Every structure is written in C-alpha cells, then in structure tokens.
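Given next, in structure tokens, is a single chain: the form predicted alone.
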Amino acid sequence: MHKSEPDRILFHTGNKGKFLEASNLMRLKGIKLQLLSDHSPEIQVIEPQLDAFQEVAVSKLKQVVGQLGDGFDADWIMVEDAGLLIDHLDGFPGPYSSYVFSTIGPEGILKLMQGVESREARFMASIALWDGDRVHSFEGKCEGIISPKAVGVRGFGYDPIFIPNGGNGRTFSEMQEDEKSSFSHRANALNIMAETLFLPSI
C-alpha cells in the first residue's frame, strides 16, 4: 500500500526541458511537479555507472530520500533516468546518454552514424518514485530511427536527430510540445505511473 495520493511531487533533475516537459503532463492529469531543487538546493547526487536505466534512477532516488530531512515526510520523490538507444551502436549511448551529450553532442552521433543505412533507435526512460512507504518504477518507450540531420530547434537533448515511428518522418525537434507528449517515452512513463498510482480506490 502507499500513501494516499500527495499534494505535490517532487522531481529532482538538473534539466530544466525534462522538468517543464513532466510537469506540463502531469499538469493535465491533476498532479503538480515541483522541483527539489527549489526546497531542497543542498540535494548532491552522484551519477551511478550502471548498465540499465532502471538502476541508475533507483540508485539516485535512494542517495535523495537519503539527504532528506523530516520536512518532506508528506511529499513524494521522483527521478527520471533517460537515455537514446542505437541498434547499430549496440545501444549505445544508453544510460551514458548524458554524458555523451555533454561531451560529444548529438552531431558527435551524426558522425558515428555516417553513411549507416540501418538506423534504428529509441528512446527509453525509467522513472523511480519514493511514495515515503516504498520505491516503484516505471518504464516507458519510444520506437524511431535516427535523422540524416539535426532538424528543428525544439525540444531538448537528442530531439533533433530523433525521428519517432508515426510522427509523418519529423524529428522530435520539429514537433509541439503536445504532439511530442504523444509519441514520448517520458510521456510514456508518466502515464502508466499515473495510472498505477493514482486511480481511485474501487
């Protein structure tokens, strides 16, 4: 069993496209996000070297309830992990998403994907939740290939050179906000955590 439903939760995330992106979600659906940073700015969290998204998100959500004081007993906890997948780089970047982006850049994969016909890819993300009783995860999905290019100028991160299967061949970068939210694996995430958690009691 878990809490009965708060009146916030609270994300913690340095990346403040992926904070608006949740929050605008789950906004519709009656939930506010806030971020940690602004109650809790003390909050250090090391980045785990672990292969699979799910880990990584659960390790982080761990070392947050970890530094919490006892003023947060109400609220709930979340944190996101989230990575591109490449079939032709065998996964690469995967949970290693961040920093490749941070060191290579999208146009870094460009390179690596030059002249490369098969172009699969997806994104992936995981989401772990601190409920004050126990930990739940979440996963969700987004199926697509990589883009010749970068396209558009929306989004964050690896959205210009993300085309999604049944998006009319535009990369994520191309699309609005609400469109992307019906194609993405946050949004993908965020609505089956939401369905599992806050329906009503029958």
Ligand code: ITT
Given for the second form:
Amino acid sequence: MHKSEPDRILFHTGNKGKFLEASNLMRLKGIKLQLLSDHSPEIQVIEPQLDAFQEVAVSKLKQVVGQLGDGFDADWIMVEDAGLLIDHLDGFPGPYSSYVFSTIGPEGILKLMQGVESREARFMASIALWDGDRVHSFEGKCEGIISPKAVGVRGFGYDPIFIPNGGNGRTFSEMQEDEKSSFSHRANALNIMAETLFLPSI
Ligand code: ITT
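Next, report the structure of the form predicted together with this ligand; the form predicted alone has already been given.
Everything in the complex follows now, all chains and molecules, and the chain you saw is the first one.
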C-alpha cells in the first residue's frame, strides 16, 4: 500500500528537457511535478555504471531519499534513467548514453553509423518513484531508427538523430513536445505510472 495521492511529486534530475516533458505530461493528468533541486539544491547523486536502466534509477532514487532532510514526509520522490540503444552497435550507447552525449555527442553517433543500412534503435526509460514507504518502478520504450543526419531544432539530447516508428520519418526534434510524447519512452513510462497509481479504480 502506498500513501494517499500526493500534492506533488519532486523530480530529481539535472536535465531540464526531461523535466519539462515529464511535468507538462503529468499536468495533463492533474499531477504536479516539481524539481527537487528547487527545494533541496544540496542533494547530490552519483550515477552508477550499471547495465540495467531500472537498477540505475533505483540506485539514484535511494541516494536521493537517503539525503532528504526533514520536511519532505508528505512528498513523493521520482528519478528517471533513460538511454538510446542502437542494434548495429550491440545496444551502445545504452547505459553510457549520458557520457557519450557529453563526449562524442549525436554527431559522433552519426559517424559510427555512417554507411550502415540497418539503423534500428530504441529509447528506454526507467522511472523509480518513492511513495514514502516503498519504491515503484515503471519502464517505457520507443522503437525507431537513427536518422542519416541531425534534423530539427526542438527537444534535447539525441532527439535530432532519432526517428520514432509511426512519425512519418521525422526526428523527435522536428516534432512539437506533445507529438513527441505521443511516442516517447518517457511518456510511456509516465502513462503506466499514472494508470497504476493515480487513476481512480472502477
Ligand atoms: P539525469 O540528471 O536525470 O540523470 P541525464 O541527462 O544524465 O539527466 P539520463 O542519464 O537519463 O539523463 O539520459 C542519458 C542521455 O540520454 C542524456 O544525454 C539525455 O540527454 C539522453 N536522453 C534521455 N532521454 C532523451 C530523450 O527523450 N530524447 C533525447 N535524448 C534523451
């Protein structure tokens, strides 16, 4: 059993794009997300190098909960770990997506994929949520392909090089945020979270 529906969920992330997408989507469901760092900027998390997104998310969540000061008893806490997995590269960058983004970046991925015909890839997201009592996990994924070149100006991270299936060949960066959320790994995980925990049962 978890505590009754919270007034807000505090999201620990250093990624503003991720926060905006998640908070806009959850607002539509009547759930308020706030950045934990706006309330507790001192909380620091070390991202462990583990193979499974869920394990990374749960580890980050436990680190956050362990550092929470007084005054957060009524709050639920959330973290998310996401990444891009490319079939031709045996799932790379996967758990290394953050590091690869800040080193070779999307352009480096395009170089690794130059001339490669089979371009299947997927985004995965794992959410870990603390309800004051226990940890819940939710997973989402989005299948697609790696674009031959970076296209579009919206979104963040690998959005300019990822074309989701069913999106008429456009990258996430060519879509408005709500259209990205009709496909995305993050939205899938958040929808499952909302359906599991927040929608009234009938
Ligand atoms: P946290 O503080 O929440 O951990 P982060 O940016 O390190 O933020 P992740 O480890 O979850 O986030 O993400 C790994 C990389 O994948 C990172 O470079 C993100 O920008 C990128 N990424 C995650 N979700 C994405 C999305 O929806 N579109 C494009 N890139 C994404």
